[in-house]
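Here you get one chain, nothing else, as structure tokens; it is the form predicted alone.
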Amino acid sequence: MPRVEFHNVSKSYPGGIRAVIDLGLTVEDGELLCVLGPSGCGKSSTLRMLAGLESITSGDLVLDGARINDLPAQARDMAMVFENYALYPHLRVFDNIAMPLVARRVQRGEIQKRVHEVAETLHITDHLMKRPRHLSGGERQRVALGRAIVRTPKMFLMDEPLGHLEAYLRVELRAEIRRLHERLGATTFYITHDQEEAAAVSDRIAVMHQGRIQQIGSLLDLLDRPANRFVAEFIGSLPINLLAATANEGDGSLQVGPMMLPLSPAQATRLRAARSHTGLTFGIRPEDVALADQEHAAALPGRVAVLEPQGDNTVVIADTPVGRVSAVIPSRSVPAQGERIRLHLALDHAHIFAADGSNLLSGVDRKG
């Protein structure tokens, strides 16, 4: 399976629209790399350049050491799976899956063998004689996956393949995609806007925003060690709390509203080394905020404004002197709406963002 390298690849469209800017990215041999980002971030343009469906404005696209900028799409041997299935409605499932093999004039006996093998793998053998209109959305997407798999391409390109499916089908199919990847070991480039989907299927996640890669890593890396404010805000099941802050350079502490937060030695050292101490933002996830005892000195006072039950836990949203702050609290100990509370912030899980959005504590040992 191939190794793919993007060397300073850019894509511009008429009117000066820059969709992808100086992209440097490597997809390792046999890796499933997921590009995650909001609509308009440039992930689809990146996939289309890799597929040969879009020209590259500048930079080099390298496949196993060979530059492929000008190689036509049909010569790249990459199979695509789209969000909208793209099945032939007048053909049976068998014929839809077999289409790539028919186009390559594979012998009929071999086609029969490979289609049935793929159908068995995807659990759609019972549907081979049906037409797409008689299938559910999940079954149609399995057919689309089967059509891509059957010709054993060099690489798979997946463009929001689960976007049209209901939530329970997305969970089922993303597990199927991961299982298939582990079985086939194929290099796969996968794009989505859904972080849970990205975490479930990928080996690594590359977060993209405004045409640039912001950070690459596992979902845990992105949650715990965001490179910048965009990643911190985009990643996470609940929005991160962001509060205006001021550095106290003398004692290595951070002022957040009425609280003076003592930083660890490693955090204080990183903060002192920052180019600017103005326009700082303190960030902490709701999962790292807890109810504090009334006697706790380093706690943020507030009043409960909103309660959002989520089963065993409840999201408590409180009005504080520095704005609204969310905390995840066990449902058995949730305060009443309107009640005055104090919130304890787990500083070893905190982030400090500079005015330019960079995370000043990125890479700091949480225990340091």
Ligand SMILES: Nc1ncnc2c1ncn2[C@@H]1O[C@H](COP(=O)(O)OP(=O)(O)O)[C@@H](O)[C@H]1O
The other form holds:
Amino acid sequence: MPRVEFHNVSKSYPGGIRAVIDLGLTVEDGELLCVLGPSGCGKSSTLRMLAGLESITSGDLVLDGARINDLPAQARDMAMVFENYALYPHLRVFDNIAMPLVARRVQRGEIQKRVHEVAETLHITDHLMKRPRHLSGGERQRVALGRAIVRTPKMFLMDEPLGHLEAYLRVELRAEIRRLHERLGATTFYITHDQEEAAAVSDRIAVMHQGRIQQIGSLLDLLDRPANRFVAEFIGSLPINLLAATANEGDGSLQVGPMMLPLSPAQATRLRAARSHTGLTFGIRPEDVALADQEHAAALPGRVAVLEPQGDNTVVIADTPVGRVSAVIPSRSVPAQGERIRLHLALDHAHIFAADGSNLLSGVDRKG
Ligand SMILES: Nc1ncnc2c1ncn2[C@@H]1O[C@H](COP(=O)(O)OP(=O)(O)O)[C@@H](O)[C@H]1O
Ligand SMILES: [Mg+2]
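The form predicted in complex with the named molecule is what I want next, because the block you gave corresponds to the form predicted alone; please supply it.
Full complex below, order starting with the chain above.
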């Protein structure tokens, strides 16, 4: 049963480019693990080392308990799907899908059966006799997927397989990929730069940045408990507000601009233990900022600069003494442009980042 482990795996390219640094990661048997990160962070390099297409500079790659650093790609038995699905233009869809079986000298009857099964799964049965140029982008990508799943490899490796498609097709196909994985239960290494896609195909997401894994968890974990400032900024549909802050050691409060935010005793203790009081950053998502009412003693004064209507809600961007702050406000109670407002920041959903970017305190931890 395939289970893949990366132990301190690094990749350097000639010229000193460190594409992957000290990667530690396990893809469990039958799991679809998603690696999510911005362009250039080392995702494809990682996948190519796993595929055997790129040498490993240092560290160990272990498949089912055996070190496979030097195992040739052909011997690894991994099926790949890339963003640029290379279909054979002169072959019909049927033959494109059948190719891996033909190459392995599978019997003709068995090929017929397998190709038709796969075509049915991917809803392309009607296109089997067409050539790729007569298909839409989404249909072509399905054919590429079909070619990967027509046999039963040890693992599937997918490198931004939906990257080129129009938005609505991406949404459709990512659901398809999840269903396919639930049905086949094959160990899959899936790469994307799109957080919605990551969350749609997988329950476990590894966030990568500058060659390093930053955090592994569900999208909710990444949103609620980001390990560091990078994850907090990268994840989320709206950019997180990041405001300079200072801890007051005396009374255990946090100063954010003109606001003194009272920390719980547990929060104060953890901040003290972290031994960093200066260069702190207070992070709060726009969804956790609201218009303050009379009860809110500690509110941030501001003036409405920009309104971005989004239907039921409007993103209100205000100029405050600590910089621009955005808030998601129900559209029916939105203030006017230029109006003076007071903002309430939900402390129990806030994060405090140290100068080095590490997360000292997630609001959701405050009970602890
Ligand atoms: N063959 C190569 N030679 C030199 N540098 C490379 C090569 N492939 C990738 N890189 C560099 O390694 C880094 C990571 O690239 P890559 O793994 O393709 O990232 P991603 O897939 O996340 O966009 C980038 O800085 C890229 O320019
Ligand atoms: Mg890539």
